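Have a look below at one chain only, the form predicted on its own, in structure tokens format.
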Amino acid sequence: MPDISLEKVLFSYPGGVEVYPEPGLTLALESGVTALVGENGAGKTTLTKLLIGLLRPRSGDINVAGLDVSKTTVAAMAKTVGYTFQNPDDQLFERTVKAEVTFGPRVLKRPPADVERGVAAAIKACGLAGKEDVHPHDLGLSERKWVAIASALASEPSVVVLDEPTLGQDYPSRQRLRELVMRLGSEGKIVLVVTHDMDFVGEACPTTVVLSHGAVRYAGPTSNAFGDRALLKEAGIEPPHVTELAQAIGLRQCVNEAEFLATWRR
């Protein structure tokens, strides 16, 4: 069985707009990396809040890590979904990073020693160590999408879900981030990368999911997501630099910078 399932999903928001056309979203994610790429308003953010059960379909099923989630509660889906909404804003409330960072295992009720372990565990892949009494919001930006992470990383789920985690990230962030999210997947963890940022897809996500008007038109290995030009442009979106500099001087498809090296030397 898959670790995400959805099956013939529909939903709409009031009004009646309907996000996934009949006859609804089917999609299957194994543990891993995997990015979820698309227009704006292609379905990408509400699926998300489907997985999490933030918002509820108007039929279908949903599976997330064995749990149907039309019969569990946000509040028991939390402990095992790690969220981070893109503006980080929108999530960061306590008065120091500690706080935030732990606000999440502790509500969750989990035992004290488990929660400092999360809890330290996440303040330092996220590179906040030293800032644990600083208020949140008198961080960057760059610094309160890393407390937002850490929050969603705390409890130690077995799915995490990133919102455009790469927004307002320098190189060295940008590093962090990568080396974050694939040792996630390498500990066989569900990681779902919501995202605009193709460059990032190419170095961190070894699978693609591509959404374009509520329906998935490509699902599979990154390194053949961006081959299909027709397909990107319905998608509105474009390969990574890497991938285009490739096609430019006859090169076979590579989608980042280590792939790109290799065909070059050979």
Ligand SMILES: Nc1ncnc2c1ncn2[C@@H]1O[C@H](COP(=O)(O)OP(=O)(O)OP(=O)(O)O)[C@@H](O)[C@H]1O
The other form holds:
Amino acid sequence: MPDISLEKVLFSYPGGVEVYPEPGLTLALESGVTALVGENGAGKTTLTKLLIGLLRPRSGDINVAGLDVSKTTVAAMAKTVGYTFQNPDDQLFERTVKAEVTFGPRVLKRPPADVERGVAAAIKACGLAGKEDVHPHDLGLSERKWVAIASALASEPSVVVLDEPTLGQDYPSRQRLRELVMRLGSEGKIVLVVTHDMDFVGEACPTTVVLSHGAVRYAGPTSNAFGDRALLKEAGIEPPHVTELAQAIGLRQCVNEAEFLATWRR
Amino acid sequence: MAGGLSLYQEGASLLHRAHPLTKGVFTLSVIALAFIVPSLYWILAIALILLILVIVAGVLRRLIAVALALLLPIAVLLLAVQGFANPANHTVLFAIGPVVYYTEGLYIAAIAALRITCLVVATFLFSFTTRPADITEALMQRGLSPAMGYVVQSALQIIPQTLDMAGRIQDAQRSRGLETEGSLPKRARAYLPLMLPLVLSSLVATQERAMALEVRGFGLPVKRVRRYEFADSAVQRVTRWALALAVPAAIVARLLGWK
Ligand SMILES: Nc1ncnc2c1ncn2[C@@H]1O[C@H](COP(=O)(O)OP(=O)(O)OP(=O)(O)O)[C@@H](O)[C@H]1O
Ligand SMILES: [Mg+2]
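Following the display of the form predicted on its own, present the structure of the form predicted together with this ligand.
First the chain shown before, then all remaining chains and molecules of the complex.
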């Protein structure tokens, strides 16, 4: 059984159009890191909110890590799923970074030792050490994104959903994010990353799902997705620079610098 | 958009098309009348008119949701407290063991509950069918100063804006494990963690709005240009005057002994 599955999911916003065309969205994801990419308005954020139950489908089945989402409250899903909103300001409401990060494990009534461990690890992994007492609103967008990520990680969820974590991140921040995502993947977690940053996808996400106008256009190894010009064009995606470079000079398909160098040297 | 900054719901009904002033006068007078008229039957008549208008406006389903969340608890509380404990009680309606429920209390509670229902329904009916911006615009076309117009506009936005913000904060909190759905005790417990962030972010929002206004040159001494005209008619003008005069008339009638 796949770790996340959506079966013929139909959804529309009140008064809005259908996000996923008939017969609905069907998708299966295994554990490890998966990138979810597609043009603006493709339905990526909607999909992630359906996974945790913040949005409820009109029809169709959604299963996440053995949980039937339709029969589970959002709060109960939060025991398993760490969710970060695309806009950190939709997520942050506490008065200090520490309080914000602690909120999840605290309301989930984790044992004090687990709370402390989870919070400390999340703060460290997200580069927030020393900022525990700062008001999240006094931080910049990039750091608020990190507070949001730390808040989702603090309860040590086995499924992690990150909606555009790469937005507005500088180079060291991107490196940290890459390490974090790859580590979570290697720990056997299910990690879903929504992003427009294809360099990041090539570096950190072995699997890619391409969503375009609400339909899954591709789901499989990232390298194949980047090889398909027509697919990328349709979904408004520019492949990573190394992929284009390798193609331009007639090298074998590659998705990140390491692969490029390995191919180049051969 | 439905959520956003107002409760307004797009539509083409009679109520949607009516002049904002007509709807405003109607809402205020109906609320006043519901509290002035003396007997249950008069209030029922007003409630019936409101119900018909709600159906005409096509907002019945949304209103039922509001009624269940807001009015039902109030009504139940009133009926219980008055029926069991009003000092005027003496006619027994029924008894459960030693606990007696009285007719007088039931009557008093029914009147109070229906008045509150009229108040809430009239207010929501108005909000569902009138764009907040139109109210301000219409008032300013009648000579209201822009500064007062802004005050009116802000006041109209307080409820929808707060609801919107509360929804966002609750989404953030339940996505991290705070139970906000399900039984009443569970929802009551989620209330406290919501209140503080809600009050704080409301304050921030107010401040940001004030800054945004200044940046746009609000308060500069320039002549305003009308955005658009609202369709008005003789019927509407007469309705407005009739409604506006009905309120003092009803008060005078009550003073003269209308029962
Ligand atoms: N609250 C809402 N009300 C109505 N329509 C909405 C709402 N949120 C999103 N939509 C619409 O639903 C569709 C899917 O939106 P969604 O936010 O899932 O896209 P996305 O892939 O996350 O885009 P982006 O890359 O811009 O974040 C879009 O057409 C969008 O306009
Ligand atoms: Mg999105």
